[in-house]
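One chain follows as structure tokens, the form predicted on its own.
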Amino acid sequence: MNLSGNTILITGGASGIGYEMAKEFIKNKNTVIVTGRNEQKLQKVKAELKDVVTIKSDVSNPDDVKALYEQVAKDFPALNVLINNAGVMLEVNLQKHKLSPTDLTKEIDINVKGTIWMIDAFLPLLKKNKNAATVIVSSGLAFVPLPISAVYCATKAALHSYTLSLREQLRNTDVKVFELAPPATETELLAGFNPGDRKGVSVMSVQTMVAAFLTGFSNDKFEICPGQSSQLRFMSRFFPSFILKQLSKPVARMHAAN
């Protein structure tokens, strides 16, 4: 993939891994919009990145999707490359019974059902313009899961299994099916977490892991895996139950708070 000269339209890209690619992408002269549902970090983004198109949108309602494409077509028909960036991690204790349903399943609305409608709705138009990708960002859980997390980790193993599907499904097209995995890496969604609960975890800068990125992407590696995210897919794969069972040691952290 060339990393200039595209048109690249980036969920969630108000903070954390999608702003830090939309700066990169930027700074290599490509026509970026980024999507969120906050405003207000949206119009910083604006203010920060000045070259931006910013538009609100929510992955997770179908109507905000179909209203999206219809502005992206007409504003913007060169669109050549989808990055579905958006997505929402929380520990959830499901033994307490206090989520109502939607808040149980909000992950599997954003992460999953926004990712699948997004790529529904704007493969139409990739298809049609040259050098095209769409670029799913799942995660190292999606390999191993970490418990306290289960419904994140079931989305992220979710959207591993379909970017399979989806790569084999457009394997007659031109479009090209990345999935970035990124490991833990400093950004908002793990500002809720208990910081002991990190132990033995190397957490990745966004930077770095962006830089990671960029250079799978511009080498066409379809499964971009930064740091520890390769251990964990090698070790779920030869060492299954030890991974497992590493990754599940918060959980008596999490029994205690009860």
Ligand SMILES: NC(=O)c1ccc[n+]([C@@H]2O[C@H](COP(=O)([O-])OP(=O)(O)OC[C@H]3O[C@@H](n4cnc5c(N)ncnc54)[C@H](OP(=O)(O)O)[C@@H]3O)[C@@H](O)[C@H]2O)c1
Contents of the next structure:
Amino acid sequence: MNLSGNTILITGGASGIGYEMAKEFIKNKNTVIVTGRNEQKLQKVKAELKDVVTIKSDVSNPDDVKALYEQVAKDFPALNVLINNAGVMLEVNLQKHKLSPTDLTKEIDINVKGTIWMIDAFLPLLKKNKNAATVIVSSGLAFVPLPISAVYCATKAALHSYTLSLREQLRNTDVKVFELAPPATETELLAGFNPGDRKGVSVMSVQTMVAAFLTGFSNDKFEICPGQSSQLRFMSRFFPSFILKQLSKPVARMHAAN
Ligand SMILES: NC(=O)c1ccc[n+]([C@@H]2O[C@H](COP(=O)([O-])OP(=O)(O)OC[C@H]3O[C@@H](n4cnc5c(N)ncnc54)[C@H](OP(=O)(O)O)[C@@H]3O)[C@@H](O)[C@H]2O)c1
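Moving on from the form predicted on its own, please list the structure of the form predicted together with the named molecule.
Below is the whole assembly, all chains and molecules, this chain first.
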């Protein structure tokens, strides 16, 4: 993929990985649209990255997805890259929680349904344009779960599987299908987690992670697994019980805290 001259939509681009991608793509002379649910965060991004287009839109709301598609198809008909980055991650004690049924599965609504709905809506536009691509942001935790975030990891494993199928189904089109599986990356997503659970985890800076993504994207590397994400993939294949045991250590801390 070319790193310049694209029209790119990034879901969840008001912070973290999506924001850093937006910044880099703007630097490289692309037209960049970012979405998110929080108008104030979007206004801040607009003030910082002057050339960015911001649109308030929730990927887990089908009406928002439809309205977003209509607006983008009308105002940015050259859209050729869709980056499905929006995501949330919760720690949930499955034996003892106070979440409503809807909140218990909201990661599925945002991470999985949101991605599938966005791709379904935007595929006709991507197919019309040259040099088209979609990127699915999964996680190193797609390959082996971190049990304290059981639903999150299930969503990322689902996205990995969906991406493999999507890539095969789109082989007869010009739309390339990328999976970015970030390792632990220093963003707001990790802020709510216990720092003690990070033993043995090297948290990547968001700049380094996005630089690795851009290198993979520009080389048409369809599965991009920076840093420890690639190690998780390797360990899940060759030492699955060992790596699951390592990632299960925070369960004891979670039980003690509840
Ligand atoms: N950081 C890591 O260690 C790590 C590791 C592996 C994978 N990832 C993945 O990387 C992606 C980006 O996460 P991040 O680390 O950059 O965290 P982040 O800073 O929290 O970014 C997530 C973004 O998604 C947006 N978002 C959440 N729900 C949304 C919805 N329903 N509709 C539209 N936007 C929504 C959030 O904005 P609003 O709340 O304003 O909507 C936020 O800007 C996620 O898919 C995450 O699972 C992160």
